[in-house]
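Take a look at this single chain in structure tokens; it is the form predicted alone.
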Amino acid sequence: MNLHLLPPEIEKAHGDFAGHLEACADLDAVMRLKGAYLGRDGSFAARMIDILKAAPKEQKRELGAAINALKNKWEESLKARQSALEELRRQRAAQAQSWDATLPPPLPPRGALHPLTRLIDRLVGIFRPLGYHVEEGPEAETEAHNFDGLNIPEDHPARGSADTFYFKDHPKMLLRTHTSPVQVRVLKRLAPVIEQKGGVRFLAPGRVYRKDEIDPTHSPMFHQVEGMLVGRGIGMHHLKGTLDYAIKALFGPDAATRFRPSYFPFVEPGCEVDARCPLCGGAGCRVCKGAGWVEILGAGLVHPDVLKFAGIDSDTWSGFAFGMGIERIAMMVSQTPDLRLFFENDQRFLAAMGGLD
């Protein structure tokens, strides 16, 4: 189109045309725009007729071609917009005919607690009726609380930098390797009033850190739930009864427990506790590797040195402690083969874990 042959006002009208056309929200608006630009009574159509009449004879042919090309361009654009609006109207009519007014409106997706958080909440709920409350402690811990107060000797491998994250500028500070330092802090805080309270019992859930390589069963950050009870005359029979109750509450009334001797510096005697596989009922499966039992936690009677470090008379008071890995239980219950799935925030996986609690 030779728009340079047309007056500036017509060039400007052509420049504004696309915006006016896009603003047409219905067919009536398209028809009004068509009348304004192409109708006999429209100002632009009449103006172009006047321009053609006033043009010199030798320019009329070329000017007329430019005017016709411009009008054809407008006509094509109007038809395209009209077709698009008609198709949109047909789609809305079809949708209206298929719409069931009795159906509830669609709801947006809702957020939910992470499956590991729900499992921790469930464990806390199991122990609350037994009088346990929740205690928390810092994730950046002192060496004294993480090791010394738990009777862990200076030459123990866990104290090495190959296993533990130490702070470069504060060599006596570290990321806690277990939730057991909470035991030390709580016992030290309550030592002056333990006689008045008649003992103490609590849970300590939280994140812990170790220098493990990331693979399907290991992570440098994972979750534990620690439990402790201190009172008078506490023995292994109290520990066994408590854990047997908790595992039945977690896996069902048919669950059974098995205690195996084991060593932990902060308990004496120590044990590892197995549960009859809740997936195969002890018959043997992939999860329990055919054994019929799965390791759930470590436990034992609180070592007297742990009580002494907190300022509690170990001749008068005794207790038990236990600790479990949350990811281990979650993987077993959900038959998840890869620990990393719990940390990747894939919404498909998290939705599938809705039944974990």
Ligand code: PHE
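Residue numbers count along the first chain shown, from 1. Computed from a prediction, not measured in an experiment: that's the story for all the values here. Between two forms, the rigid core is defined as the largest C-alpha subset superposing within 1.5 Å. First, how it differs from the form predicted together with the ligand.
For the candidates P104, P56, H237, A162, the hinge between rigid parts between the two forms coincides with P104.
A rigid-body turn of 161° separates the smaller part from the larger between the two forms.
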Given for the second form:
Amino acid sequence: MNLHLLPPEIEKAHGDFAGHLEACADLDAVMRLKGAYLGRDGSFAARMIDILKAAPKEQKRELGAAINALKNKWEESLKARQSALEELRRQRAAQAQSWDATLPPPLPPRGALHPLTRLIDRLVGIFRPLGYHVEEGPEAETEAHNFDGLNIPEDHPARGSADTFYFKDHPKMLLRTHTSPVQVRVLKRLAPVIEQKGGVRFLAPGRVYRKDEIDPTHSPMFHQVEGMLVGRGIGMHHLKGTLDYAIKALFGPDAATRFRPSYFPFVEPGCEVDARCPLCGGAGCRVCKGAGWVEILGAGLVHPDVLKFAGIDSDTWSGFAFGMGIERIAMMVSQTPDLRLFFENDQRFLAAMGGLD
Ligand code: PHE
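Hand over the structure of the form predicted together with the ligand; the form predicted alone is what we had up.
Complete assembly follows, chain above in first position.
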């Protein structure tokens, strides 16, 4: 192409053309560039026509050919860019509309087991290798299972309607106040076969109910896990070893346990078991209220009357039982300050507890 007859600004415009064209992101930009180079008025092409008109006659032929070649080149390049952009637009539109039935659908947000369920599952997992299986009992219980079979005297305050939900139409029916009635049910069921089985061993998780006002540490419904072992020659040492093992499995190998004498009518002797505070390691913190120890459960050796009531010979058989409050442990481990968070099922709380993903 013979550009030497054209003024330098046209030469420069041609030099810039490829860069300008490359920079055109859409068809509008291409049209604007086309206007600037080839448009009727004020464009480089229009300027070239003026230059041609003003040129001496003998130069016109050569100059005209150069101008035409230049215009053709611009035009071709503009067209090519235009088609490329049109093709890109078609592809994008096709993509936006396309729906591939062979692809897996987007997954809805996935739920997960509730943090309390997970803690119960962990406890079950700790005791299962020790031979404990899972038992369940009804939440609507009889007085016989909830109190009588557990050696709880007629005048015991826990029997009062101030603490216990009784059914209006069934005065001997109530919402169980602890998971201990499962002891009574399982012992009665297994009494005829206890000899063959060589004993009884189970864990009983579930809901329990007490007439408590709702506040950050109380709820009329909460969870317990009951544990029981009956065998020959079972003593306090078995209980202590088992619970120490379980609490270390739960809180880590540095956990320590402390047994304090206490009273429950269905065990003798009875005790309350503390764990060294898993958060401060015993130094004292907000969770253990400076004590360095936290109460984890109630326990003891099964009272002979409980065995007798179920039809088991208490001279041959003895055992231990324990019961722990799940929310208390869950609150402690997760440092959750308010018990109600476990029941409101706010997705943000569950997600923070690792319950959702
Ligand atoms: N049932 C008792 C309670 O709810 C706990 C317990 C269970 C104590 C088994 C001793 C033995 O507080």
